[in-house]
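Just the one chain here, the form predicted on its own, laid out as structure tokens.
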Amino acid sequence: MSYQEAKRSYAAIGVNSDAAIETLKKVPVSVHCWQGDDVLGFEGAESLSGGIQTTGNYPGRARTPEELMADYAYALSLMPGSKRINIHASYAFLGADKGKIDRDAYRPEHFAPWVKFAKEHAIEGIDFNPTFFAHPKMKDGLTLSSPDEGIRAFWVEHGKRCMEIAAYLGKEMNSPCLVNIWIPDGYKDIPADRLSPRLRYAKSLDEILKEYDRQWVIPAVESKVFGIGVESYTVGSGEFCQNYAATRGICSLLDNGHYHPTEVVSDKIPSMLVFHDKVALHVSRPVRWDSDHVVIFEDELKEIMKEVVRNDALGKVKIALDYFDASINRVFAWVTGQRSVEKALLYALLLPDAELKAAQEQGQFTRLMYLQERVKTLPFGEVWAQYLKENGMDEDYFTPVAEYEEKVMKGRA
């Protein structure tokens, strides 16, 4: 079937596929840098700690800033649509400062190479994350909630420096920088006091957010149900983060791997939109737990993007990727996740939402089910192929990635 035939099939249910393609071209997806080096960063870390873990030992991991940026650039070149980049503070270019300053003294100039990279690759904007893990000053696994005032003060200062860096990134890119705060704090076994750590965490957040550039910085807090080594209690629970965000007028970030298995982010998004003008989203793929598998074109991803599109929230929901898989080619993983999100957005844009909503509102549930089933067999693949064509790409990205691996990545230890 040709695209023109597919276009007529969608027109028969009142959907303009050309318009869907044009809309999708303008939707930015923030692509995370940490897929390329297994979240190790540029500070010299050799392993992860703090409730997260990357599994696998596929050859070709980026070992230097230069290798990471080369892989990142190549991956971005195979991704259609509008893109942002998302970096962690641990990816600072420290230069002569390496080994002399710690995270509580990072400055905007340590991230200037990222601005240069973004501008050279036509990136729309940069998003940022303080790095509250994989560091010697995680005392007893705690950072912003630590009862040790010296430890807590160190991490508060890191947060403040990150807000300044984010303002710099926003101004340089002329696009507000979303700053996501996630901490790994918690306890392996049943705690005696669940309240005090959360009071300290709230106090720390208040100190970090006391002053920041509201024109260029969009703060968000991210919850998590549990982590490795903190299976019994996490300080930044869903209830804590949503209430903190609501009372402070900032974003609550939803990661679809950070909830109990029976909870779905697709249902949380419309609930959040009732009360918030912005919602931050990390798209991951949990398998039984927050395993950060590569995002694929699966049912929950489609449901998430349906809620974003049908609620006119493309400008309200800030979409970013967050996964890290070292069991397969890392560039392939990057591209697969981004293209899967793009597919899900396009699928949602091709739904006859007005007709579906009308059937629900009028109690025509037989018709609603009929329409929901009918769209599943429409020629979506032809529209996706047309979208790729208009972005100067095609469906086969395996071949170029395999060639890149052979020429560039194969020689890495």
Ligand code: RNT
Contents of the next structure:
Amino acid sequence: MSYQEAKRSYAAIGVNSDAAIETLKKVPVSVHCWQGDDVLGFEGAESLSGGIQTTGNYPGRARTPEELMADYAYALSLMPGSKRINIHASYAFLGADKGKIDRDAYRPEHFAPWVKFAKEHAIEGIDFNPTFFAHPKMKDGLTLSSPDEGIRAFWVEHGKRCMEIAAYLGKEMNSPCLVNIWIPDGYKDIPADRLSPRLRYAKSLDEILKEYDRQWVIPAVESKVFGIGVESYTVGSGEFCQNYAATRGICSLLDNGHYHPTEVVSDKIPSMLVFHDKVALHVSRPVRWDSDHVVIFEDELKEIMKEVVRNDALGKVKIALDYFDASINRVFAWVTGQRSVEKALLYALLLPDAELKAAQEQGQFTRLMYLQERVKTLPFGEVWAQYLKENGMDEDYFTPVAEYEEKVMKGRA
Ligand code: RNT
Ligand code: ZN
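Can you give me the structure for the form predicted in complex with L-rhamnitol (RNT), which would complement the form predicted on its own we have just seen?
What follows is the entire complex, opening with the chain shown before.
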């Protein structure tokens, strides 16, 4: 079947596939840098901590900033659509400052190579994350919620430095920078006091957010239900983060790996949209836990993007990727997740929303089920192929990644 035929099939249900393609080209997706090196960063870390874990030892991990940037650039070149990059403070280019300064003294200039990288690769903006994990100053598993004032102050200072770096990134890119705050703080076993750490976390956030550049920085807090090693208690729980964001007028970030297994982010998005003009997402794929599997084109991903599209929220929902798989080629993993998000967005853009909504509002549930099932077998693949073509790409990213692996990644220990 040709694209023209597919276009007619969609037109028959009242959907303009050309318009869907044009809309999708403009939706920014923020691509995380940390898929390329198993979240290790440039500070010399050899392992992760803070309840997050990469598993697998597929050869070819980027070992240096140069290798990471090369792999990132190559992965981005195989991703259609509008892209932002998403970096962590632990990916600072410290140069002569390496080993001399700590995270409480990182400065904008340490991130200048990222601005250059973004500009060279037609990236529309940079998003940023303070790094509150994999660091000796985590004490008893706590950072911003620590009862040790010295520890807490160190991490507050890190947060403040990051707000300044974000303002620089936003300004340089002429596009506001989303700064996502996630802390791993929690306890492995049943705590005696669940309130004090949360009061301290709120106080620390207030200190970090006391002053920031409102034009170029969009702060967000990311909640979590539990992490490996911190199973019994998470300071930044769902209720904590949502209430914090609502009362302070900042953004909530929902990571779809961070809820109880029968909760779905697709249903949370429209609830958030009632109260917020912005919502941020970490699109991930939890398999039994927050396992950060590579995002694939599956039902809940489609459901998430349907909620974004049919509620006219493409400008309100900030879409970012968050997964890290070390068991397969990392460039392939990167591209697969981004393409899956693009596919789900396109799938959502090709739905006859007005008709579906009308069936629901009129109580025509038989018809609603008919329509919802009907759209599943429309020639989506042809429209996707056309979208790729208009982006100068095709469906086969396996072959180029295999070649890149052979040429570039194989020699790495
Ligand atoms: C951890 C959070 C967090 C991290 C990244 C690296 O569970 O999802 O967003 O994955 O900041
Ligand atoms: Zn996340």
